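In structure tokens, the next block holds one chain alone, the form predicted alone.
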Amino acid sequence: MREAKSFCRICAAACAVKMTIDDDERIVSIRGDRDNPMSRGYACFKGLQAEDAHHGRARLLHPLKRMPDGSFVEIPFEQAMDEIAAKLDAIRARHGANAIAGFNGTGSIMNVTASTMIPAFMKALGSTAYFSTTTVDQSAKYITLERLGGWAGGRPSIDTSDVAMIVGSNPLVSHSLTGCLTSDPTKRLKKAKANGLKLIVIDPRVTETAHYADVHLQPYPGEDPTIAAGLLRVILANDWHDADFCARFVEPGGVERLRQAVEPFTPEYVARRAGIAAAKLVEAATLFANGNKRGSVFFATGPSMSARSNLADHMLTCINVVCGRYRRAGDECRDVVTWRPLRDFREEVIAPVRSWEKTAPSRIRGAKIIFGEMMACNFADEILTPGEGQIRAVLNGSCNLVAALPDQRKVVRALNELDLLVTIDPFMTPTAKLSHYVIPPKMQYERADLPIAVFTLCFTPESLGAYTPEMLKPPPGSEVVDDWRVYWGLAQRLGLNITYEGRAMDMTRTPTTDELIELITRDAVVSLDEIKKHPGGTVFDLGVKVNPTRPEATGRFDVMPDDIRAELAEVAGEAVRVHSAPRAFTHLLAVRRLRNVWNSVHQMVTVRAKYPYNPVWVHPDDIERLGIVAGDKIEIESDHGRIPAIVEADASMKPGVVAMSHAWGDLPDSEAAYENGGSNTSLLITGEKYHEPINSMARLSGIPVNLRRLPNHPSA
């Protein structure tokens, strides 16, 4: 037996752990590390299932090749690579490099060498067909940054705020509200509340986070633009905005244009439309803008996965802008990415650039390439639509595409049309079942790694420095590899030259994972050698502060550009509670995270024992009205599809709103029972009808539905 310290990488929280490992290289126990100054012994259920993830019977240990009859056979890794490379070479020669796509999924994104190698490989290949789960999650943030502008100084943390407004996020469960609550979120929130923090939560459910709210607005999902406009109207009508900040950093006349645009969104109108009390809206605006002066609005997947997500993101950000809720010169920055070059925190605006206007539209819905990525919600159409640029091969880095993307039947049809689908995944997911090759990767404690960061955006609330070496060997006799080695090996076979982290690589020699990490960290704020002195990670007090505005800085926030004004006017002109469907529906379905489930990974025995399927949560009053009882198996129907679900009573839901966890279910029409895997909510969604301009984000939440009991269920 030996003890080892590391940190968990299944989400952004990077909780430190202690493991007991036996002489057979098996995890015997795992627990939170109480000595770590950031996570302080906290670790969630998902992170504590490492023993099952690494050693459970669901894990794949050898590369697989799909045979003509649909069965799979084990195949040596090098042989699989030779065959994949030959197929890619033929596709490239016949159809060009853009016929080959790369998809960076959650498993790869949480792996620093994989997440950086995939785009490097695609660039070397000469293909612009690069996707990631980022654009099926919160791509609206990209649009807002480039249309409204950004703030170089960052936002104050919840630990240093008087007030915080959390919209459409439940960080006590998700651990992923960047800049607010990630690691040890409940204790961190309780401490902030004890220090005087006032909390406003806007969510259709009385979430675990909402239990701590001083003001909770419980609207219908999809009304985030309406509520944000209503809050702005109250703030501006009472002159509670930061006039000095706006004069310095907002486009001249911008505040007045914003004031005029939100005029129709009176508290009474917002209340009728969103299903909240007008007085509550005013109370929230007052508490945020008049009663307190330091603290920001934070928002995540709720607004981003609902209707008019780009507008919602813009308007919610405008609340921070007009109230000046950003760090200023001299303020401390405790959220530094320690293993990257130091970000220039500065009291100035990152000017809006609208880069998408400078690029040609894509073949599908005119969507643009944004931050080097094609839009994931158009992925299936990019495969199914003939013509130049049609995708014919996909290298899938640990994304369960069948479960994660909208319109599941279309996704399955698209994947079946591919000449080649290669999936890197440790489990036989629905996507893996459709793949021509499945390559099993090393699990997190079998590889060297760093915490997640995007560019210089820190996901943890403090300046965490963490590195983990390989903590245990892969299972004996297995043939699992570092994810990045797949792309490297293919590049060698295809004669490509990879430039990795700005350095041209020697393609005659395969590097080690640690050599890649050294390249990533070569200009780090804190040296890798220093970070390595702290197993499991530590928090560094770097003394970084926001720098003053440069004399040459001229960037200004564009709070009310013409396209936002036009879309907001459309909203104001809509009837109250528009469901945007051709016929009447009784409920809106919102997607909801489960505390103990990691995205679409339900294959582990310990997880499946706790959650064999994803129920539909319904308010008890709605259950009674519908003439059903908890435990009934019902059918949920939208204007696009239908799925089965078992009812679970939940008084925290808003009447008229039901919720299910997304990314469940097997292949559509499979023989797998709902009770052993659940249903996929994307069967209720079509990207053909509801999608956002610019980024083609689909409407994944706030879906109009009807519910009816299945007549053949025992309780019927």
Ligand SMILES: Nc1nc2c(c(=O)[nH]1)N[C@H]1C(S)=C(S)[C@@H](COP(=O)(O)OP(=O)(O)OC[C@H]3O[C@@H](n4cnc5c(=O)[nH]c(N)nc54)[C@H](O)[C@@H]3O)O[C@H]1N2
Given for the second form:
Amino acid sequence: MREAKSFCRICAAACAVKMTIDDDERIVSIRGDRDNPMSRGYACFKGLQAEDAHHGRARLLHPLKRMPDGSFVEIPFEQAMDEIAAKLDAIRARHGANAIAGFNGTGSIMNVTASTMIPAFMKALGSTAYFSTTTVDQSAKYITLERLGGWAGGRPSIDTSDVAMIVGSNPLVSHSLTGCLTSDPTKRLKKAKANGLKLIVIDPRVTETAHYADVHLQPYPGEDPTIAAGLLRVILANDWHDADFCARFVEPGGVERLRQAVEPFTPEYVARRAGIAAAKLVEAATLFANGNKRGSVFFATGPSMSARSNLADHMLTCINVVCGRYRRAGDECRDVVTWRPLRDFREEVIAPVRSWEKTAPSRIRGAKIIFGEMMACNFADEILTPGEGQIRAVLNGSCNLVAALPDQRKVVRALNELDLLVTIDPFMTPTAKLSHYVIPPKMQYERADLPIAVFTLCFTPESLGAYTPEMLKPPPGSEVVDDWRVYWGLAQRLGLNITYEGRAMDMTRTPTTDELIELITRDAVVSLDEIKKHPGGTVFDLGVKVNPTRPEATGRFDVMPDDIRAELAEVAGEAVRVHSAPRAFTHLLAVRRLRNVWNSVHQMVTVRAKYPYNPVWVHPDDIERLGIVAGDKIEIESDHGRIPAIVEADASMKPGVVAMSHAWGDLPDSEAAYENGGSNTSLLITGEKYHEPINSMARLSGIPVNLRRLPNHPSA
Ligand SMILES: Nc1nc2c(c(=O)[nH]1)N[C@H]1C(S)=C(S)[C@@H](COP(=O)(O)OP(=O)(O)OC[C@H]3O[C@@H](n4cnc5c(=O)[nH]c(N)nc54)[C@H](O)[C@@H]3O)O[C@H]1N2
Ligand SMILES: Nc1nc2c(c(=O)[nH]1)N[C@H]1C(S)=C(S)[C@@H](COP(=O)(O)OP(=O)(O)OC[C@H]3O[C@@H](n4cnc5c(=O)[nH]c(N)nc54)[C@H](O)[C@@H]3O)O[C@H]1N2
Ligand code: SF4
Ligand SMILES: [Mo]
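Could I see the form predicted in complex with the ligand next, after the form predicted alone?
Following is the full complex, with the preceding chain placed first.
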């Protein structure tokens, strides 16, 4: 028996944990580490299922190859690598490197060596077909950064704010509101409130987070552009914006153009559309902007999954811009990514560059390559559409493609068309079932790692420094590998030269995971040696401050560019309650995450025991109106598909809005019963009927649906 300290990498919260590991290399207990200054003993149910995840019966322990009859046989790792490399070589010779795609799924995004090796491999291969789940998540944020501009100084944390506005995020459940609330969210929020924080929440549900709100707007999903425009109208009409900040940092004339563009969005108009009270909208604008306050608007998947997600993101960010709700020169920055080079926090605008206007459009829906990535919502079409650039092979690093991408039937059709699908995943997911090879990776406590960061963007609200070595060995007799080794092994066989973290690698020698981590951290703010002195991680007090504006910094926020103005005008011209068009749909289906389940990862016995399926949450009044009772099985129908669901009464829902969590269910038309594994909402969604300009993001929330009693319902 030994005691060990590490940190959890299921989500960005990076909670520190203490584990007891027995002599057979089994985790026998795991708990939050009270000594850690950031997570302070907190760990959620998901993180505490490590024993089941690592040693449970659902875990795959050997690479698998699919046989012509559809069955899977175990295959030694090196042999799998040889066979996969031979197939890739042939595909590359015949169709070119762009016929080979790489997909960085959430399982590998949460793994520092995997998430950095996949793009390095793709570059060495010379393929631009690189995808990640970022573009079926909050890629609107990338678009806003490039269209409106960004702020190099960062935002104030809620710990030091007078006010915060949380839109379409439920961090008390998701632990994922970047820079705001991650680990131990409830205590942190309570403490901020005790220090005087006022909270505004905009969410169709009375969420766990909304319970702490001073003002809660409970709109229909999909109305964030309208609400943000309405808030901006009230703010500008009352001159509650920060005129000095705007004069220095907004394009000349920008505020005036914004003022004109939001003119149609009167409180009454917004209220009618969004299904809220006009007075409440004014109250929210007043609480946020009236007086010289500190504090920002934060938002996550609610706005980014609904219709007009790019517009919503732009308009919500404009509230921070016109109110100048950013850190200024001299302000302290307590969200430094300690294991990377120091970010230059500055009182400056990161100028909008619209890089997508400089790249050729993709073959599908004119989508662009953004930040070096192709768009995940078009993934299936990139496989199914013949011609130059058609994808024939996919190296899938831990994305449950079948569960996570819109239009499940199309995704399945596309995966079945592939000449080669390789999936790295510890579980036999629906996507693994369609793969030619399945490579099981080491699970989190078997690999050396760092917390997640995207570039120098820190996810935690404090300057966390954490490194974990391998805490235990993989199960005896198993053959599992660090994810990055798959790409490395293929690169060696294909004769590719990988440049990793700016370093040309010696391909004749396989490095260790720790050597890769040393490369990642070689210019770190805090040295890896120093970080390693704190098992499980610690918070570093670095005294980093926002630097003053440089004279040569000329970037300005572009608050009302022509494309945004045109889209906003289109919204203003829409009939009120557009969500019932084009057919008579009675409800809107919203996204919502489950407290105890991480996306599609519900194979573990302990998790299934809590949630055998994903219910549909319906307001009791709606249940009564439909002539059904809680516990009834119904059918949910959109303009694209239908899925079964069991009704759960939930008074926290807005009447007219129902919610279901994503990434459940097996393959479509499989024998698996809904009662054991749920159903997948992506069967209701298609990018063909609705998608965003630029990034082709589909509409995953606010989907018009009908709830139907099944023919055998007692009252039917
Ligand atoms: N427990 C748990 N935690 C998770 C995950 C999980 O599956 N389970 N998934 C992780 C992932 S991948 C991500 S990206 C993050 C996401 O983190 P969050 O964005 O915080 O996700 P949710 O908790 O679903 O909160 C989204 C909220 O948006 C609301 N909403 C839906 N549609 C709209 C809309 O149109 N407008 C507005 N204003 N609100 C809307 C929903 O009611 C919900 O309360 O969570 C991560 N954390
Ligand atoms: N309709 C609808 N669709 C959505 C969403 C929605 O809200 N509604 N949300 C979207 C969002 S925000 C996201 S991020 C995606 C999520 O989509 P995915 O990327 O599919 O995310 P996960 O289900 O978290 O995990 C992917 C895989 O990682 C594997 N995995 C688990 N542990 C490990 C490990 O230790 N190592 C490795 N290598 N793999 C592991 C899991 O078994 C799983 O198959 O779904 C998106 N799709
Ligand atoms: S909040 Fe995230 S990091 Fe913390 S224990 Fe839960 S899953 Fe792990
Ligand atoms: Mo996500």
